[in-house]
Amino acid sequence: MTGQLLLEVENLVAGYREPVVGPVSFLLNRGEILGLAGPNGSGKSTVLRAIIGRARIFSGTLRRGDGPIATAVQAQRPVRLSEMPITGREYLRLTGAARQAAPPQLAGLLDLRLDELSGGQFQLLHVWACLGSPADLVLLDEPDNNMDPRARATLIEVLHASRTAGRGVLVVSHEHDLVESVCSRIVEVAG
């Protein structure tokens, strides 16, 4: 399963009322984790929001590849209420993550509720609701948003530990580094 097509972008050009960014060109393959990077404010984000439907695309296409694909979305800032009653377990129960065992490294935040977590850990546990989904596209909008340099060891962990689950990995960051350590490779997006 590993290599086949999940994403084309060809020369996209997106974003709201008029264009943010593009021409952008990618492909995305099975067993891939591919890297988005760019300067705040380049259009990184609202790439992944044409690719979700969320931005407008002014040219260029965009394909998925054959099937059905499933996709999860960490956004850059995910919603976290004040008061969050659940476990972490409830939580990737609740998001279908709960499918497999979630990394050693997370053992310590299951027990615990949402809402006693700091917003590197919520983060975290987030992207880690995508990547234990049964979705074979995930999109990681700047997934180290908030975390501390222990929390961001385990994310790139976490990353490497996903590239033999057979999905595609889109990661999108301003962090060169990040993107240099868990990604096959690497599209630049120009600010």
Given for the second form:
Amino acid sequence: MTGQLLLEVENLVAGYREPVVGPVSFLLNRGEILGLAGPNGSGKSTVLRAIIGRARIFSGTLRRGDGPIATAVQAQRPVRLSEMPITGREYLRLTGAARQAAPPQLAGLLDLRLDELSGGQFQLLHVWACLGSPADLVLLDEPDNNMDPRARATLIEVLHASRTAGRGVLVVSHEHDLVESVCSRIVEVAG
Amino acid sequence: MSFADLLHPMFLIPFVNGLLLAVLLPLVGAHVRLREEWLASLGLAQAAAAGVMVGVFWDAPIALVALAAAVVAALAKSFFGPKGNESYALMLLLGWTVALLLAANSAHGDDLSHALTEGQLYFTGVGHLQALVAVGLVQFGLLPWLAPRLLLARFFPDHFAANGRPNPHHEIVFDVLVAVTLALAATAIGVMAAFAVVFLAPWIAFRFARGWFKTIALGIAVSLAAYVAAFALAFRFDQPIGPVIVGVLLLLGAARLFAGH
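Shown: the form predicted on its own; wanted: the form predicted in complex with the partner chain:
Zooming out: every chain and molecule, the one shown earlier first.
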């Protein structure tokens, strides 16, 4: 299954009322972790939004691979309510990530309410909800936001482990060291 | 009146109708609160009240018009309206204006308007009971399908669009379910009491519960306790049921305020 095309982006120009990014081209295959790097405001997240149909495509093409491709999306700013009586385990169950053993750093937190987690803990849980899910395509938008060095190290471990799962991962980040340490290829988005 | 009178069908059926509402309202209320659309309950209840007045004004079946008004309001919100509390605030104001203007210009409008404010639970009968049982069966039947989708959409708002379903069916199913439940509640315990049960019971449960189904269960427990106490007090002291339900729920809500953060 590794090597099978998941996503083909060719000369994509995307934005909202007006174009904000592009042209951008890349391929993403199963078994790959592809990095979209670039400075803040360069439009990396807009490419991701275009892939999920939340941004306007002005020109270029965006094609998904054959067959159904289950997709998980990690939001740059995950929904955090002032009161969230849902437990970490229930949160992971929503995406199907509860079927897998959680990273050790999360294992002790799964019975806490979401509003009892720190920003970094919640971010790691959110990323794991996507990476631990059975999705074929995982889209991560600045996954290390709010993370301390320990959580970031766990994120890197988890990303390395996900490469063997026969799925494709697209990592959007302005942190070059993160994409360089986990991605098979890197596409620079100039803005 | 003595508590033995409660066993008379004239009081027993209204009492059971209220019990069913005390279960069904917090069930939708927990999800409404999670979606931060709690004003929905007041907006839809007010739309139902406007429907009652439309029914009076044009001599149409009141309960059916109230239900239809709430469902139309929910559908309009789903299809055209902005997401969130803004659309419910507009619905609330429109419903209030229509209800009061029609009440002021129809023969029995003032009486019914008064009943919708205070609640008219004692006048609900088998028709309400049958409707509530049907809605209850639908709510509990749909819950295992609906709840995970509502939670997934709330915490992973791009999930459905990313998987080729930008307008998933569960959204409209939920909106209609809320509308029907609120319409039945507004025509039984009054607009403000219906809002209070939907808003306050989950508000208390969200503070104390750990886990989603425990939150729903605690919300229902709070609502049931408040309703039984309110019914007994209203019955014993001959008070309108709506304000007594709201008062008891506010007293229970004090536990949340004193619990701190």
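In this text, rigid core is short for the largest set of C-alphas that superpose within 1.5 Å between two forms. Residue numbers count along the first chain shown, from 1. On a predicted model such as this, the values are computed, not experimentally measured, just so you know.
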Exercise. With both forms fit on the core, is the shift of the CA atom of T71 between the two forms 2 Å or larger?
Worked result: no
